Structures are given as structure tokens and as C-alpha cells.
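The chain below stands alone, shown as C-alpha cells; this is the form predicted alone.
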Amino acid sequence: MDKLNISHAWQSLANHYDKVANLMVKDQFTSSANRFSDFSLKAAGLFLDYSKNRITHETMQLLNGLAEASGLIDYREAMFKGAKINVTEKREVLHTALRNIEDDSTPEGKLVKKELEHMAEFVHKVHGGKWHGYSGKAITDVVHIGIGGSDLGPAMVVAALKPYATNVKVHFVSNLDATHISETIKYLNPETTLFVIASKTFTTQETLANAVAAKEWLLSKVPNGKNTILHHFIGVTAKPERAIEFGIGQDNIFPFWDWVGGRFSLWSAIGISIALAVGMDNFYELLGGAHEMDRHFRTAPFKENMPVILALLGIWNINFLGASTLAVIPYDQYLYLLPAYLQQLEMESNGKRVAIDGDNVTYKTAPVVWGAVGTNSQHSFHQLLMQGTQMVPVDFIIPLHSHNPIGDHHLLLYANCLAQSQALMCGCGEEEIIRELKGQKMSQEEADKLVRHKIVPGNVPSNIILVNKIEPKTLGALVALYEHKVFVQGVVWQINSFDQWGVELGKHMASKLVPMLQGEKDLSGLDSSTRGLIDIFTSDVY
């Protein structure tokens, strides 16, 4: 494998950077009347404006050349056709098959169609009051128990699609801290509560601990053993035999498969809680929006391909402009969980230091992804974005229309979103500030003291992603956009975006410490810090 950062395509970009290092984006708008139209596009119901990035037409041509040299076209086809591109786990990566619901010509398509029918039957029973708890009452509340990909995706979508909520309220429990499940079930009625246990392996420590706590709570209220469990627990897993061992009935198990990665699993039966929350029809719309983005990603030329463009801009910002983080700021309250979801999607996928060939990479890979909803974020971390010592690219996401059109709220929200993007680009220079201060009748001496504190350098890259409204279909397209962006970056960086061995190490080490905390195993061989902290726990003294 040719090393990325000594390749001709990479070196061409490095040489180009030397030429455009001092480029000011605001000047590019002055010199080109077509910059907005040249650097924006629409796909699958989304509109991307990337004109405020520190790029020229040559930059984009060279970035497209980098994508072509990486073999992206072949890797993309390999993913869609079910090749085992997850090389370290020898697995296919076929989450796209989960939303290609019209095609049942493949073995995967047949499995997906069958499982969607199973899900629809179950969801309609619950919504129609035909699925009863142990006492014959209809289900009113669902508690989804999972973690990571089995939690973040469904939780984010349910929050985002709250305007489409059904008569069933869905709650999410993920944290191993008992407070999470305790506070969630505290006020629920055991007669009308259904638990969804979502775990690919059905061995995940956090999920099983919370599942056991849920089972004990239910049986403490209604000690009828197995019959009660059959009415109130369903399992979503790739290991149905383990769900059966837990006590979940065979008919209550919704399978998914090894070729569905956890952080790409909301489209599978893991999304049954989404369907329960917003209805099966809206779940189908969600799949449809993602599939529309899949088609665009698979067929559009790179220069018109939204996921490819977003990915390449990220590579430019990280590997050439020196960015270490990416802020994601949705200007829609319903998307408040989106930054957390994208943290896992990007950082667990591409937070890698070893290339596919086993050698260490010698360049940056995934940025730290973070963010919060606007306008709240404007009053917390935007100060750092504007005047801090780190350059932080930003993705702004905003709908054109609100589900809650009250007064001028949405107009003001939209104005604030555009203003933040504009301020990051334009900044505010010394001459402009001095004019402003003099207009306020400030003395020259006072103005000289204050001016440097008010300078905003600007030239910070940002994207704006517009959607018409946060609806199931547009949300599906938005999530798929970021999924494919992550895939493209992984291909270019020559890493495997679909394993997570660092996560597995933490799980393994935690399992070894449990018996030590229970006093059942010798502590010799541990570092003094871990041994000392275990001693404090077991003695309850510090």
C-alpha cells in the first residue's frame, strides 16, 4: 500500500496549501460573484453550502484527485456489494441494505424484508392495544436498554422526531450508573411497561446489568416468573440464543446480523423503539431518506457528491489546515442529541492510529467531535470559536421551517445561525473596531486599550446544512450523509472505520477488575494507583 502522505495526490495538496495558506475567504466572495453557487449543492432533500471553507476551485480539484487515488470508487462498490471490507473482523458492512427495502433479490434483502414485516406486526399490535402486559392492560411506556450504537442512534432519532410521537412513550437507559435506570422506572407502571433489550452480542456488561435490574424490578412488583417476562420483555440481538437464556421468548426476539455494525444499527431491528415511538410508517420514511442519500453517494460524481465533498473538506481542514476538532451545532432543539451521536459515529469509526496494512499512520485521523444546540451554544463556547487559540471548523445544521412556528422565533433562530457562520468567516478587524469605538465617543487612549480585545480574526471554515424541516425522511438522509462521510475519510486515511478494538480493551480490563473489587482475587501485579483505589473501595475508607 502506498503511504498516504508521500503519495503524489497528497504532496500536490501540500504544495497547494503553501500557495493558499494566507487565503482569506471573505476576499474570495468579493472576487467571485458565483462563489455561493459554485460551492453549494442539493441532494436527497438536503442543501449544503460549503462556500465559507478556505478553498479554491483548484483545492477541490486536488481533493477530488486524492479521493480518486485512494481507490474510493472501488471501495464504495465493495461496501454496497457486501465485500468483507471490515478486514480485522472479516465482516461485510451492509447497513445500506437495511434501508434498500425495495430490493429483496439478495440474501440480505430477504432477511431485511422478513424482519421489517416482523417489526411492523409487533409495532401495530402495541399501538393498537393488542399487545398486553401481564394484567391485560395495553402498553403505555417502552424502556429501551442498550449502550453505544444500540442506544445513541435510536435515542437521537426518537428525540429528533418527537413531533411524530405516538401514544407510546419511549425512554432510554444506557449508563451503568444505577441512577439512570432507577430514575427512569421510578414512576412507571409495571403493568403497562415494555422493556426492549438491545445488544448485538447480548453480553455487553452495561446492558445486561440494566436488563437484570429491570427484570428484578418487574418481578418484585409482579412475582409471576416467566409468564410476566414474556409479556414485558423483547430482545434485539445477533445472538438470539443468549436472549432466550435470559428469559425472553423466542417469538419476542428480533434479530439482526454480523454485517450490521453497532453504530450503524438504528436502521435494523435496533430501531424498533423508533418505530414504537413514531410509528412504522415514519420508520419506513426514515429508511427511505437514508436510501435516497445512499443512491446519491453511490452514483454522483465526486465533484457533485455531498458525502464525498463533506469528507474531503474535513480532510483538508484536519490534515492541511491543522484543525483537531469539529463542532457540530444544530439550530433545532429536536436535534440536541445529534452531536453526541456523531461523536460516536466519527470518533469510534475513525479514531485509529494504525492503517489497514498494520503500520502506524503518520498523519491525523478523526477529529474530536463536539457541539450543542444553537443558540445555547452561542452563550457558552462560541467565544472560543471566535477568539480562541484553536481553529475549529463548524457544521451548522438548520431547518427552513419549524414544527413550532411561534412569533418570530424561527426567523431569529435562522438569523443567528447565519450570523455565526458569517462572523466566523469575516471576523472583525482593527480599523472597523476603532471606527465603532470612535462612534461611541470613546477617547483615542481608551480605544487603543480596548481594540485588541475586540479583534476577531475570522477565516474559520464552516458548512451550513439546510433541511426543509426535521422530518423522518430528511433526518434519514442527514444521518446517512454523515455515515458516508466517515466511510470516505476512512478510505482516504487507509484505516478500518468498522472495528473498535480500543473499546474492547476497556471492556476486557473492567471484567478483570470486578473480582478484585469483590475481594475474590489477589491484587499483586497491579499498578499502585489501581491497587490503592481498589483498597479504598473494598475498605470504604479514604
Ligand code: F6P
The other form holds:
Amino acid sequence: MDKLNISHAWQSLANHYDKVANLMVKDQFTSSANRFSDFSLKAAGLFLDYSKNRITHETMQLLNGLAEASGLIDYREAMFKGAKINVTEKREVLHTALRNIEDDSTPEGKLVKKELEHMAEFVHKVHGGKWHGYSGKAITDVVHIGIGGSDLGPAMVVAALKPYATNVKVHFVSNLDATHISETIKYLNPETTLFVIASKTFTTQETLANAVAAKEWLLSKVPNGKNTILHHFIGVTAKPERAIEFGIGQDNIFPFWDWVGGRFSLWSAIGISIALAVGMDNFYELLGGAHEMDRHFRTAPFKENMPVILALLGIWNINFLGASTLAVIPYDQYLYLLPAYLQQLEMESNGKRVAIDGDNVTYKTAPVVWGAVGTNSQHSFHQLLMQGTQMVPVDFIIPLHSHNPIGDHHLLLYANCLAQSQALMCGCGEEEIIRELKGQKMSQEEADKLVRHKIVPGNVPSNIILVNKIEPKTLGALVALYEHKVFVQGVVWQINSFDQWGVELGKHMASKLVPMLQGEKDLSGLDSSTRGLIDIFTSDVY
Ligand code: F6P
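Given the form predicted alone, state the structure of the form predicted in complex with the ligand.
Now the complete complex, all chains and molecules, led by this one.
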């Protein structure tokens, strides 16, 4: 395969960029009545309006050419068919099999079917009070302990689907900071609390430390301890033997497999806390929505393929228009954890600097993903989006209907979302501002002084993703949309989106520092900063 940035497809885009560098999107709307319909599409219950990007029809054609030249069609099939496309870890990437629940013709399908049955049986028992704590009382609270992919997905979905909550309340503990678990269990009743220990490897420091703390808390509250672990702990892991060693009963372990990457695991038994929070039927709906997006992604031609389009727009913004970040701004309070979830999905997947062939890439890969819910974000960082020195593309996400239709709230929310997207595109120019200031009877001199501060240059690209309502099915489709977007970008950038070697370095170094902080190992060989900070910790003087 050609190196990406010397390929014909890339060079064509670079030449095209020279032609359209000064294109103003708002002018494109004036010259084409069809721009909105030309650059929008519907799939799996989602509507994407990408007409406010700095693109023309030719841009999209050339971007499609880039996708075609990348071998995306073959890679996509390879992923769905279970080829070992995670080459550095020699693993299949088959999270799509987790939501293809009608198909049990493959070995993976059979495993998934069995697992879902096990999950359903357990969830029904908990909800029906048939699974109970050591003293016979029904479970009222679940504490899901995990981190990274074993936390962010379930936590985000449980928050997003709060309107569907059952009588079992689900809490999440991830941070190694003991405050997280302490504050979570403080008011819980050990008799009615179930812990879900979620860890693919069952070796992750944070999760094990919190799991041990949970076990100690429970045992400290319960007369004749040990057997209570069987009533109050379940494990979700690809390493059942380690969960058994921890004390979890064999029947209380929900396995998943090497072919499910951590950050793609909410669809597996890692999602059992979702099912406990909102019921098994809603979990099936979530899987169903994602599967609908999978089918769309697998079959739609590139120019009508939502994940492909979203991915290519990202590449255009990053590699040709120079963006380094992507803001994700959901106008839905229930989606407040979506930016954090997408940070891991995009940045752990595509924050890579070496291509599959082992050479350094010579172009930018994943953007820094960040964001917060609108309208709060408007009163915090939109100033930079409007007038800062960096161009920050935005994905706005908004439902057409609110779960809480009171007063004019939703209409106002919708108006604000559209207004931000419109303002980013149109900006506000000198003439308009002068007119406005003069209308306010400002002197020419004063107006001349102020005008430059008020100019908003505009031409900032944004997408709007519209859903009818944040429901299990649409949420499933939305998450799968971003998963496939990330996959497409990884293919085009010629990187492996499914490993995370960089994360390992920090873990390894932390484990080396532990004996030094315990005073059991000498500090020679350390840099003076790390040594000095260890000295302060061990002597408790600064
Ligand atoms: O953050 C790094 C990471 O390896 C993620 O990829 C993974 O989701 C997370 O740690 C948790 O790992 P585990 O599920 O094995 O505890």
C-alpha cells in the first residue's frame, strides 16, 4: 500500500484544498438551494446534517476516493468476518458479533447467545428479588467497579437511559482515589448491595484495589463473612480463573472474550450493569440499535454511509484544514458522559504515531476530543470556538423530543443548538457590527475601536446529529456510529485502532515506584524531580 500522504488520493485532496482554502460555507448556502438535502442523510434512526462543513461536492468525491484507495471495503469485511485485524495483539475485532444476536451460526454467535441467556436469567432474578443478599433481602443497589472500557461505556449508557431506570440503582466506581469508593458505599446497605467487578484482564490495579476495598467493607459489616461474597459479588471478565481466585463464585462469573476490545465492550457482559439499571429488554434494544448501524455501515455505499462520511469529514478537518481537536456537545442532559466516553473511544483507538507497517506516520491522527453538554458549554468554552485562534470543529447532538417536556425548555434548547452551529458558520462581520453600533448611537470613533473585538470570523465546521429521542435503540445506533467512524479513520490513517501500548507504559512505571514510596527500594537512578517528590511523600515534609 502507498504511504498515505504521497498517495494519489491524498495528493488530489491537497491540490483541491489549495482551490477551496478560502471557501466560505455561508456563501455555498447562498449559491446552492440544495445544500442541506445534498449534505444530510438518515440511517438507523439518526439524522446527520453535515452541510455546514467546509466542503463542496468535489471535496466529498475526493474524500470518497481516499476511502476507496485505503482498502476500506476489504478491511470492513475483514472486521465483520473476524479476521485478526488487531495485528499487534493478533486478535479479532468482533464487537459487532455481540449485537448480531439473531445469528448464532458462528462460534462467536453461539457464545453470545449463551451469555445473553445467562445475563437475562440473572437480571430477572435480581429484579424479581429472587437473587438476594446474605440476609435474604432483595438487591437495591449495584456498585459497578471497573475502569476505562470496563467503566466508561456502561456508566455513559446508564446515565443516558435514566428515564428507563428500574428499582435497582447502579453506581460506578473507577478511580484509584479511595474517595470514589468511600463516597459511593458510605450510605449503602451491605445487605442489599451487589458488586459487579468488571475487568477484562482482572489485573487492573484500580479495579482490584476497589474490589478489595468493597470486599473488606462487606466483610466488616457482616457476621460470619466469607460465604456472603457469593451473594454480593459477580465478576465480568475474560479471565474467569482470576475472578475465582478473588473469591467470586464460578456461577457468578460472566465471561467475555479476547475478541472484544475493552473500549468496545459495553455490548458484552460488561453491560450487565446496564441491564440491571434499565432491564434486559432495553439492553436488547440498545444492541438492536447498534446492529442496525452495523448493517448500514457494512452495506451502504460510501457516499451514503454515515460513519464513513463522519470519518472522512474528520480527516478533512484534521489533515487538510488543520484542526487538532474535536468538540462533542450534546444538547441533552442525559448524555453528559458522552464526551468522556468518546475521549477513550477516539483517543485510545487512534492516538497513534506508528503505522501498521512500523513506520512513523507523517500526518496527524486522532484529534483531542473534548466537550460538555450544551447549553452549559456556551457559557464556558464557546467563546474560544467563536473567536479563539484555533479552529475547533464541533459535533452537536440533539434529540427532537425531550423525556421531560416542560414549558418551552426543549424549544429553547433546540434554538440554542441551531444558533451555535449557525453562528460558528456565519460569524459576524465588520459591516454588520458597525451598523449595529451606529444603531445604538455610538460615535464613529468608539465604534471603530470596538468593532475588531466583536468580529466573529465564522466558517467553523460543525455537524448536527439529530435523534428522535434518547432511547435505548437510538443510543445504540449513536455509539456504533462513532465506533465505525473511528474504525474508518484508523484504516485511512493506516494505523491499528485496536491496541493501546502507550497506556501500558504509565502502568508499568507506577508499579516500579510503589516499592520506592514504601521505602523498600533505593531511589538512585531516578530523575531528581521524581526522587524529590518521593522524598517529600516518605518524609511527609514540604
Ligand atoms: O485504559 C487502558 C485499558 O487497557 C483499557 O483499554 C481498558 O478498557 C482498561 O484499561 C481496563 O482494563 P480491564 O478491563 O482489563 O480492567
